[in-house]
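Consider the single chain below, provided in structure tokens and representing the form predicted alone.
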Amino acid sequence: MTAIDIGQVRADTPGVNHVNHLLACGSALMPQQVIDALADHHRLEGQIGGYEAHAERLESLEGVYDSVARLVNASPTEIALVENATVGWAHAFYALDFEPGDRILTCEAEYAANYVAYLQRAKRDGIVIDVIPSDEAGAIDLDAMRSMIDTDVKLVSITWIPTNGGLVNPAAEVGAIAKEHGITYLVDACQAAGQTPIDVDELQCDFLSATGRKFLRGPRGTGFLYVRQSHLDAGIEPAIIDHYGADWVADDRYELRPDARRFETWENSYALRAGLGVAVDYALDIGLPAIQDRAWGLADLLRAKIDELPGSTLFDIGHTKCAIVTFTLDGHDPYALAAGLREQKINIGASDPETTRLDTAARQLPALNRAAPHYFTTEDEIDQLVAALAKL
């Protein structure tokens, strides 16, 4: 474990007085000073007026991109803020072009919402998907990812930290041979946020999708999209935009913003930007190191203990594990589990087996539950839930 002042982290953080919530791959508890700033600016804007309450918080809504460039290790004016990671990962997805028979490398741990866009653009654009597959620790194969690559490979695409399964696919890896090859290289960084330190320069990825309300404890309603300057200089262009994301230069043509917030609209909530600005200063004031460190050891933990239980099975893989634990409980439906657990105040989760429907079949998943502990669980937190699963 690491020096983080739990006491202080924990004094922060309301909902612990309230819950033992172990699903932070789901929804993490939001710090007060996050819950503060969506209060605050929500009561701004019933005083005053929703663009004057705008117009008086512009420059510390303006800070939100610049905390969300240190956060990831780029310029503000690589970062579009969304709705959600998805809103952001479709927003850059969705930009590229293809032809007939360009290929996408992606892995077998990949989302569902992410694999039905390829299959949607498969279907439209004659796009053909080719999955990685898996080494024997459950990582995508870097071999063999090397031995698919050949001149129709237009795009990489993978999940980082998969939804279950507790792995934590070796992006910087993949990032490295996309760019030995030229191939434009897209991250899900939905889990990664939040408990891992991103550097986009070290994943030496072009586009990086996260959201605000799992491991970064921001609110829900809020996620962001890297685009690396590159891309935006060559002028790509987003499949949807409006007057905020390009100019109406003229009565037949417009010119789109030189920055990553093309990729905007202009309507959003302003309450949830600035929610999502103080979860990632409060995540870079306690460090993403000391975060990973304390979270992925909790996690490491709750293994050992789960796994000294009769009947349950553990189905975490990966050379690294990250905070997400995945098991069975023989005789227990998961979701059954997860709300009995719930009425005592013990907040896991259920993983349907079609969110990785690849992965579900190369391993012949169930459902399964999730327990995701984050800095501020404690051990006897991991304790209590190992106590009320050892009851059921």
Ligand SMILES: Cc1ncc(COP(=O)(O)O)c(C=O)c1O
The other form holds:
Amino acid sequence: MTAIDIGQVRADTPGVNHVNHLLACGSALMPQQVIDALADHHRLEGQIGGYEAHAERLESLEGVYDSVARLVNASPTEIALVENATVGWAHAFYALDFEPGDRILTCEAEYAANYVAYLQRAKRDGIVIDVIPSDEAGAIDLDAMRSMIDTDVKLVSITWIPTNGGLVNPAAEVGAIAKEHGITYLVDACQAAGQTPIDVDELQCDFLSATGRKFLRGPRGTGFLYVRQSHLDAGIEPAIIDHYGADWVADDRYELRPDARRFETWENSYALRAGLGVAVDYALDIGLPAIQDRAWGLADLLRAKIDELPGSTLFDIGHTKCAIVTFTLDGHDPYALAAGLREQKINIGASDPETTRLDTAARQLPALNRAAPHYFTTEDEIDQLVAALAKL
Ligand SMILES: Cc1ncc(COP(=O)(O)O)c(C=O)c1O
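Switch over from the form predicted alone to the form predicted in complex with the ligand, please.
Now the full complex is given, and it begins with the chain already shown.
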């Protein structure tokens, strides 16, 4: 594996000259190449017109599907480009048919956006939501999952890397169990994309959703959905369609597009898409294994240093810990702490307990600070955060 050229990636990242940005789990700093792609497309739209700019850039815009497909080891026909992870996830979830009494299995660290959708379908369709308990490390307990499976389980739907807590759930092992029992498997890879390699065949998932703005370093307002070809071939119907997702072939009939773009609608921001494509290519050029090595190594370093601070508590769990570090400092409100650091040009976040309500309740979590270094972060920037925390 080639080492990352830190000088180069920082030279590519103008934001590092302005802030110490330790919030890749929120929205990472974009490389200049991404910023240029956005600006360039908008400029072209202004110069020659929106439809004309789309036509002129059609080939490279089509290439965005290839890039995202390469990122997750899928075929471009299995990719839908959408506005954010939630839209992608919801398109998959709401396309699934359930009967009253059907069970879905999810995890304790499930994200709020997904869980409220489960609750809606519990109310509307009578599905039963069953939460797989966590093991002693806080990850999905695979034995417990196996023991919960019966013929009523119609979907396994989990968050791979939760929004907080450092946790990396065993998404591939979960997929193997789901596959063994022929159960549909939906993966929320929102926080995974851009910090760890993704291979939909290794995960054995049917659907996978992710966002562009976090560890992928793409623009805000971008996301994607992967849909396994077999579901497309079987005619999976999106919950909503328009004349882009389906052709109006007779007065009383439509035909769905053959590819995953049936989950898209006609109008889109092509500037954002261009930016997403460049961000994905940028990550692929560096290499996801190298990115993971560096980002996770820096997070470990940060954890060790925070641990030494008087009054600090770390809240990260799991057998393997990712680039998201969560902690509190005695006597400091996490929101005020993050706001204070922002004035010093250090960006970290505060995490609302309600974004992972079940995990919060199980672990009795308070509001937390969360920091997420990325591969472009330096050891000096880690030290700068720790020094600022020490002074509080
Ligand atoms: C685990 C997880 N899933 C889904 C989302 C939602 O992503 P988006 O805001 O792109 O819809 C988030 C956002 O923080 C997340 O952390």
